[in-house]
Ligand code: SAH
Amino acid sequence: MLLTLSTTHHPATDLSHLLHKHPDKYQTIELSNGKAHIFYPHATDTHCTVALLLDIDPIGLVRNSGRTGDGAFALRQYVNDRPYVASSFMSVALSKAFSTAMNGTCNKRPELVDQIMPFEITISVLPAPKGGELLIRKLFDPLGYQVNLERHMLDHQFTEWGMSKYFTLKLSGNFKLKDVLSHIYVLIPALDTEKHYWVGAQEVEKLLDKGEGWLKDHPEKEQITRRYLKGIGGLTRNALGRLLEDEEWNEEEAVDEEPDQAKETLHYKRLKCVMEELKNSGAKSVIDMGCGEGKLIKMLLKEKQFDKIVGVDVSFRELEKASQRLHLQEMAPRQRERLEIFQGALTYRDQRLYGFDAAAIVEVIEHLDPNRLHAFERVVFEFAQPNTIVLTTPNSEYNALFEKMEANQMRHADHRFEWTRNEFESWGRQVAQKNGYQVVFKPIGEESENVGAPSQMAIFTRQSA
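Could we see that chain alone as a structure, in the form predicted alone?
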């Protein structure tokens, strides 16, 4: 596993002062089951690169682990990827090789510690077995890095095997060196599910120490903490409690106020109605805008009519659930070719949203702030322009039938608004007329006198030019 860190700061060799490693010296440090080599492929005033190369002994790794294997296959302990993607070893190597720089110490040139420099970081090869590219971007993008990824095939001679879980990661941006090293130290092992060391209370201290100043404000702090600590509940709760201090942390997601059985029944009816409209439209390609856990996508995959199915959601956490629900890693190649999921927002113009016969937008718009509705309308109806759009949203009038709901309460804590039937139809007609669509409205679920059905649906059909 190789990490290179480059800068064009002037003079670029200031990097060697920060790292306390002379460019003319080749150095080696001992690890528990291997070695790490430090050298400078390039060092001038205009450009300086330092490399950290891991040389892991897989036989020693097995001998020193004390484990007998899980019986998956006889040579599993010896046939593994650790010499190439030893993520946890890389963090250990970073802390040993560059501890002074990571701690923000530079006695000879202390002014360099807080100097923001342009950096390019390359990591070869990095595994992301659960989450892939979406997860990598979710972890690094919020920190301000420009992220470039190259995913590797399992075997170029057997292309039918498909893509692997391994990536070459390239990051660039302007940072303090100590921040770059801390980010990598925490996030590399958070991406991988394998760690060579025992995860105990001391790892909580390391996480909080290296995450100081940035982890608390990271939108994926909970996921990073869980993955770094291998999902161990007690350690995760301890770390998050200390990280967030007086802030409220609730491990459970908000749930709909409707009774569970009613919710499941209504949700199934809703998806079934949407599916029927998509089939009736004659669409071959469908995009599920706000796909969530992928329940509609799972239904779409069973229909041979749809040869291209795409899911997009703003929440990476939901996309992870969708990947697991759909068993993406184990999906047959032909089935996998029909499907794509990616992260994106429906309030920003995105080329990936174009070119579909139909779009499903199921219980999404009520999660948007009202002042973002105009942006949503332009993105979907003006720019993406699918021939058919099937859109559903709750009917607020029906809320009066839920005994546990108070007046003016919404069905979900994340809802920004809920429309009556007249409000929804007024909005739908206005959007249709403005963007060249025809629209019809249908109820979803059992209708009740005076208040209608629990959910409502609009089917927009684009008029021919």
Contents of the next structure:
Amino acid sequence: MLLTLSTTHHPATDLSHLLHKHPDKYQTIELSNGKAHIFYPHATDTHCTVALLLDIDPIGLVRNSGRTGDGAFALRQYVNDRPYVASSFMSVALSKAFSTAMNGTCNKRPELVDQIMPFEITISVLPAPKGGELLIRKLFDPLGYQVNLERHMLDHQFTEWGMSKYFTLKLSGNFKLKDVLSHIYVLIPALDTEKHYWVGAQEVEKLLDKGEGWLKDHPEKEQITRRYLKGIGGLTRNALGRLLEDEEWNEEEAVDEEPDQAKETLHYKRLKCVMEELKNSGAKSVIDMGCGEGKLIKMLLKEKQFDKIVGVDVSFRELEKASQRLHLQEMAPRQRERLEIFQGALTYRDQRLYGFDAAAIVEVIEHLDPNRLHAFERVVFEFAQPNTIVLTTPNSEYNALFEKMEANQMRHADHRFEWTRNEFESWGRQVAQKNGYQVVFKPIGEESENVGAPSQMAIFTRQSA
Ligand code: SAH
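Right, the form predicted alone is done; let's see the coordinates for the form predicted in complex with this ligand.
The next block holds the full complex; its first chain is the one shown before.
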């Protein structure tokens, strides 16, 4: 299996600087199941070609796989196409041979990294599934490549056997080298249906890493993601979810709780304000009390500052949704270790709520029966006692601006009360004073004359902290 990459950029040997490979040297790197050879068939100022030749050991493959022959075709392990085709081995070899170029580093000539050059890439041979030609074009065309395909016969001596599923692929176009390498890294294993290693959560990370900057906008992103992850539903959903994250918000806001246009962004704004306060508090561990379906947790996970993130909610259904939203089952182990989610009530003393630097309580208190509010205060402020508590609730004064709302109607059927700014602040001051906290209040969302902002936030800081 051979991949060549050529340029006519001037001087063409700039390619060797970018690849960190000297044109006069022949190099071999070891792979788990074979070797990859790197050399330059041609290197002049006007034309430079680098070749990556894969030499896969089919016997080693069998030994390393730990499998014994399957009954249907025991020889399959020895007689297979793996040594000859571009497959996931190719991606491994690319990332090993050209890692610095792929990461966009070139210490000696940093200006070359973002230089767009004319490239021609030839891959022989590439296996493609049914409808191969169409699929290959659908994957490479949108990225701006000119695609040239040659389909090979199964056997030239036996033309009646017809065509094979193997192609020689030639791509050409003007690109940055790091982008070309990333495209190939992702798209070759997306075409090849076999994968030589275990497809786990780390594959999602690799896909998102190498797909950064282009996969999100690729019209076939779903198909690429699914095929790259070998159709494993959970991983695919995880990857697509993360890929589409920014768009996801709008979709969700459409079914959120505020009965007005303002709902488009209000909840997102609210969560961002809460995040800011949590970050500023310097907290390392955070508990999201009444976490619902985990929107805030999802944002918290992205911040390295937080090494322990816990979500608690009374509703099992909400926690199930959180588990899906966060792709808990398929989460990478290191990420999973930071996170814990459990069912619990904020109105009963519970040791699992103790010991956190900060707590977020976002749009929760208005769901409590007023006669349970005191129990909640004791559990959170007297027993759990986090150093920082960031708490939000709607501002009922603002309801007057929601045209579709009747007088005295609340924003959500399950709300037991909604407070004016005065009501909230006097409650907050009294709770703070009783439990040794200081408190400041901030508006969330755009403030309107007389009625204030749609939502309100209190930030409590423990005095002895
Ligand atoms: N904080 C989340 C969810 C807000 S909706 C967000 O901002 O997206 C309110 C949540 O509080 C619901 O998920 C509800 O199940 C939870 N909740 C209500 N009463 C509770 C209680 N006593 N203990 C724990 N959670 C409670």
